[in-house]
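In structure tokens, one chain follows: the form predicted on its own.
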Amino acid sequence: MNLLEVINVSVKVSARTLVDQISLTLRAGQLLSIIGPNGAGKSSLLKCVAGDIEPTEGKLQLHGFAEGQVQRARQLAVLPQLSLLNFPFRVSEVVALGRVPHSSGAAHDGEIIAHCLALMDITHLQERRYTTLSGGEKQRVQLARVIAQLWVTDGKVDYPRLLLLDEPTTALDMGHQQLLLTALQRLTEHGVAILMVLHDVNLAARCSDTILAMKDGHCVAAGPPSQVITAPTMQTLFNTATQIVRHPSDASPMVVSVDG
């Protein structure tokens, strides 16, 4: 059963169409990445799914999600492009905010917080003040927070969970990008559905079950990475010549720029 259905959704602001007749489906345990150039409508579509903006046309359905804010916060976690937090909380306190919707007890929450700190390689930062961190460190703290919001240790979950990420690899170095992808894989293995916006096409190709390619609010291509990550699609999206090769470890498509 589909957890999320987006059916011919459009988003218009004044006379400008940000999202134009986009459709997608997402099941539990799937990861879908949205790629495309700046201004393609990727973040607007994600905000629409998050409920931050209403679709002008079309229909969006979340199946099995609670109506109440607290209950829904146990099922839906969102990381926007910019996470504005200017209070000098300790890192562990910021991650603990992800556990606020739950009633799982301090000891259980403490285990989850410690686990998510380790997942994002920030255990050594847990007593640091958030406002003193670098951009990449702050991003990892915010990622740990939203992972903690949906994490379940015993695996016994009878409700759907959805994680929405807008450019989660921003400011992350290569090693921490890989840590993030490993953490996301573990979430999907435990039934969490993930919808995220990525600028890095090669990362999207490696970690996604499905990719939606957008430009000027439209769907250019959608499907598994092997069908979307092609030289013609990259030319359409980014107006640049590329060659597609295969990654040596998993044969996923890789985009290589072509000179001239």
Contents of the next structure:
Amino acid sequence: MNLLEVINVSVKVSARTLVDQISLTLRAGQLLSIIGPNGAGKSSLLKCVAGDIEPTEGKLQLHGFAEGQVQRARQLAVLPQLSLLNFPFRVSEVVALGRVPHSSGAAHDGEIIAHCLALMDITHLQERRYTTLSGGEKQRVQLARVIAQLWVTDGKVDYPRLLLLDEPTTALDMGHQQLLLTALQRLTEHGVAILMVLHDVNLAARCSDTILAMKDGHCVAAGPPSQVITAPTMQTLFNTATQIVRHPSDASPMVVSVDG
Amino acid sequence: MWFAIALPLSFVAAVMWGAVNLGADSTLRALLALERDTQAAMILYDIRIPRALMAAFVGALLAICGAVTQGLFRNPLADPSLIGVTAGATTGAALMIFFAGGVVSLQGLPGLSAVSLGAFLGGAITVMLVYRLATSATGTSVTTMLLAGVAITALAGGLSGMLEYFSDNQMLRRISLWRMGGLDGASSLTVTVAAVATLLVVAILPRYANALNALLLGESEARHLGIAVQTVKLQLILIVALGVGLSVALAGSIAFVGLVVPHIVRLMVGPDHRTLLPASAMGGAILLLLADLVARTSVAPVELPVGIVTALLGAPFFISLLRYRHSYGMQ
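If the structure you just shared is the form predicted on its own, then what does the corresponding form predicted in complex with the partner chain look like?
Next comes the full complex, this chain leading.
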């Protein structure tokens, strides 16, 4: 069953069209990545789904999500692009904020927080002040926070869950990008649907069930990675010549730039 | 934990020393009601205790409101007196004295309620205005916030000047008497009002601790954590306006307590509002008790208004915070 349906959604701010007639669907356990050049409207689309901005046209439906704000926060977690926290919380306290919508008791929360700290490889930082961390470390802390918001210990729940991530890998090194992908895979195995904006096309090709390629607000291509990651699409999106090769281990498409 | 010991100690110190030093022995005996009719007991019960209670309540109110303002603005430099809330409240109160002075007598409970209402309204309008000006989706600008405070303080000064210009002699006397306010006017009525307000605010605000923690992440982040951001913001703004407004109505404007105390407390217990709020209330009570002690004893028998002492302590503190603001990630 689809838990998210976006039907012909457009977002217009004054005369500018940020998102133009985009449609997509997402089922439980699916991972959809949005790729595209800067200013393509990827983040606006994500904010639309998050409920931060209203679509000017079209319909956006979440199926099986509670109306109540607290209840909904247990089902829908959002990682924004940049984070402004400049108060010296401890790392573990920031991750614990993900448990605010739950009233599951300190012991249970503690277990989940410890788990999410380990998942993002920040257990050794848990006593550090957030403000003293590097960019990549901060990003991992925020990721652990949103994962803690949706996490359930036995992995099974009877309600749909959706995780929205806006460029979660930008500040991460290669090892931690891989760590994140593994964590996301575990979430999808437990039925969490994930919608994320990614800059790294090759990363998107490896982890996504579906990719949506956007430029100037409209959809250039959508479908499984093998259909979207093609040289003509890359030419349209990024205006640069590329060649597609196969990943040696899983044969997913990989983009390599070539001289024009 | 510290504060729980320091608070009663500063209270005893505040009632023991003054223009007349009572000494530990007779202070304790009078406090424990072993002696009633001595001179020490009279000084204690008629003058020192009401004043010390007032200092403790107003200090607690100002510090906890400061901590909430900083959480609300997501900015450790937001202090009610710096962003114009105190000035707004003062002007509201002066306007109320000017226009309502002919209708209700400014003595006793009706007068206090009228002045408090004016201060509350003035404060509430100011916080909302500054909030609208200084915060955006990308955070709070320190510059805009402080400049808005400067503008509002100037506007408030202009309005007060105009009121004084057009006041007759009697009205002028009323306004200036009230403005000198300070803690020396503590009576059983004002102490009771301060006690009720402070206990109410201190009891209600910790309910917002989780919401304030989430708000520090940003408004939309807080919304995604299930916080009803608009409602919470409005309620917090009204509570801060009430707290600051009442403290202005009861004791005049006392600056910097709401900046210095939460900052020190944050260094000691961290920024989590669940501990920050109650600890700030206690810290504020301690600071103002001690500041008032200094105000009463430093140039005895003359007494300084306590606001002068807090300003002398607070201004350098604030300047040093401004100097190192980059280490809080502020610009």
